[in-house]
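Here you get one chain, nothing else, as structure tokens; it is the form predicted on its own.
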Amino acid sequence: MKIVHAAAELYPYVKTGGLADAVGALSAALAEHGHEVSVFLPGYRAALEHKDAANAERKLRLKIEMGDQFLSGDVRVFSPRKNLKVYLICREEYFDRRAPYGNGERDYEDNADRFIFFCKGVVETLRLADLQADIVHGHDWQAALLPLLLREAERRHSLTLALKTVFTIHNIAYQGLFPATAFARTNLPDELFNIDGLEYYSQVNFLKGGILFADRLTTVSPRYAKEIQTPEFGCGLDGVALTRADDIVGLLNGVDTSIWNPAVDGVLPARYSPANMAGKQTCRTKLLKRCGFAAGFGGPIFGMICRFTEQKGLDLVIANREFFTGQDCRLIVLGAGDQRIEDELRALATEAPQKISLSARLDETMSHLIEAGCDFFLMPSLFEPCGLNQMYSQVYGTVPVVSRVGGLVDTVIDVGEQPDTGTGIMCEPNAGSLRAAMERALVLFADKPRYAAVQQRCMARDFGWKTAATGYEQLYQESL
């Protein structure tokens, strides 16, 4: 098949979270299966500066209609591997910035225009380069207008740009909600700005467009596909999702084992496998030293890697400060985001520097070391569409402690409920239940043979993208 993906992030070129990992691994897996895969990405500075883009060919010059004016842009293309091309939609005014969505404190004010331009650039490239796609697959709100803009361009030019469109909701909480004035820049018919189109409480909702107008919809786990159709998890779009219930399928993300695999992980100080776990102890020692703790500490280490948002349950961790200050354990947190959360975590680390370490930054190397060197990984998310770190943790023999939501339910087996097959500890998304789960972790860690058995079961699980990619192949073929 000829498959086109469009997303705002793609590992290793630009990454703020799991979206980049998922799109990067899925596109690579599909290319490996012999499909002709193209991935469209905004021409961010980071992407253009990546070594893979050094010889990027300037493919096209674009003129994009944006309301009552035309804006120019370039399309650059390079091929990082067989059967895979990356197309960068470039316009310096929009994308030559250090961060993809905002300056750290607030989103860029022109994000609506930036991603309207991106989606239109994808459509125009499909038309001018005659890519003849079987499937055009958009990801999250930044690419949510793509199915609608594509069909409108087909109508306007009397041609076929894609046989079917697919849209993936990676996180329904992020919707691309903008003032009504942004609709004019889409150049879509006025009748689409109503309750059955892009209008949402007198604003424009990009994500709603993807949900309503793609031929098929996916979410990144089976449970999340059901959750988004409920008021509790639908973030105001549950009614819209319900109208497409027959077209939504939950396909679990996978782990890119060429990157996340302790047996071959090149950034670790030592490699290890289920048959020989000695390297994990080396990683543990290195992690303790890196965080300023005594290298010989023998108690449990809890790790956490995430964006600093309420979604990730960091407030539940902060509410349990007495657990971390009172128990003989260590807490290591890596991430960036909400300033309030960062300040509260920093205060906690300052209060107990001998027990708690905060690294308020994005650091890919450190994230691998945390996954390898910790004993338990905390993910007390309030909601979690799929989650990748709980899978990475199991692959690295680090026992996950997770909330009973979304993809966490689909990927972690509670050791209390299923003693012979369990791979983690589950809790409800509240502070008291998290406390009880962490106390269960202490008991498990103290029972060395049982803890080792859980580690072995974790590492025996197969979360590879081969299975995940096959699910997408079947969906594409059914759609066609």
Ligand code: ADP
The other form holds:
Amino acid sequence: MKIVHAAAELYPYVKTGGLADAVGALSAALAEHGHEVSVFLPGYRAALEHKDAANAERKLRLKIEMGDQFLSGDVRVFSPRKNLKVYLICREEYFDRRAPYGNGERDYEDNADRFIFFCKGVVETLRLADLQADIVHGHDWQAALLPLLLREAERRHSLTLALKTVFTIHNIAYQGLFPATAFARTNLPDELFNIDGLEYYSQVNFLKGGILFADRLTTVSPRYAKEIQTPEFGCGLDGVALTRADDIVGLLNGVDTSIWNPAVDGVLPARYSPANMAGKQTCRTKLLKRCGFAAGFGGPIFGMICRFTEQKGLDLVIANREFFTGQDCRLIVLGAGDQRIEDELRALATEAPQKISLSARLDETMSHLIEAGCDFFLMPSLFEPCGLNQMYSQVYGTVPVVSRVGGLVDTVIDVGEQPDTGTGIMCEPNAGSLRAAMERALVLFADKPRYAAVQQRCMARDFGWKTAATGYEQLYQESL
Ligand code: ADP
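Follow the form predicted on its own with the form predicted in complex with ligand ADP, if you could.
To see the whole picture, the full complex is given below, headed by that same chain.
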């Protein structure tokens, strides 16, 4: 099949979260299965500066209609591996910036224009380069206008640009909600600005367009597919999602085992496997040292890696400060984002520097070291579309402590409920329940043979992308 993906992030070029990992791994897996895969990405500075893009071919010049203006851009293409091409939709004014969505404090004010331009750039490239896609697959709100813009361009030019469209919701909390004035920039027919179209309480909602107009929809875990159809998790779009209930399927993200695998992980000071866990101890020692803790500490280490946003349940961790200061354990947090959360975590780390470590930055190397060097991985998310780190942690023999939501339910088995097959500890997304879960973790850790058995079961799980990629292939084939 000729498969076109469009997304705002793609590992290893631009990443703020799991979206980049998922699109990177899925496109690579599909290419490996022999499909012809193209991934469209905005031509961010970071992508253009990446070594893979050094010899990118300048493929097309674009003139994109944006309301009553025409804006120019260009398309650059490179091929990082067999069967895979990356198309960068470039316009310096929009994408030559340090970060993809905002300056750290707030989102860029022209995000509506930036991603309308991006989607239109994808459509124009499909048309001008005659890519003849079987499937056009958009991801999240930044690519959610694609199905509509594609069909509109097909109508205008009387041709077929894609046989079918697929849209994946990686996180329904981010919708691309903009003032009504943004609608004119889409050049879509006025009748699409109503309750059955892009309008959402007098604003424009990009994500709603993806949910309503793609031929097929997916979420990144089966549980999340159900959850988004409920008021509790639908973030105001549950009613819209319900209208597509028959077309939504949950396909669990996988782990890219060429990057996340303790047996071959070149970032770690030592490698290890279920048969020989000695390397994990070396990672632990290095992690403790790096965090300024005594290297010989033998108690449980809790790790956490995430964007600092309410979703990730950091407030529940902060509310449990007495647990971390009172118990003989360590807490190591890596992340970046919301300043309030960072400040509160910093206060905690300053209060107990001998027990709590905060690294407020993006740090790929440190993230591998935490996955490898900790004993427990904390992920008390309030909601979680899929979540990757709880899978990475199991692959690294680090027992996850997670809340009972979304993809966490699909990927972790509670060891209290299933003593013979359990791989982690689950709680409800509140501070009291998290505390009880962490206390269970201490008890488990003290029982060395039992803890080791849980670790072995974690590492024996298969989270490879093969299953997910096959799921997407089936979905494409069915829809065609
Ligand atoms: P989300 O997509 O909601 O951010 P996921 O768990 O699906 O959550 O994916 C998060 C990804 O981002 C993981 O690969 C995680 O390791 C990575 N990550 C998050 N914060 C950081 C950070 N500060 N440094 C390095 N990697 C990070």
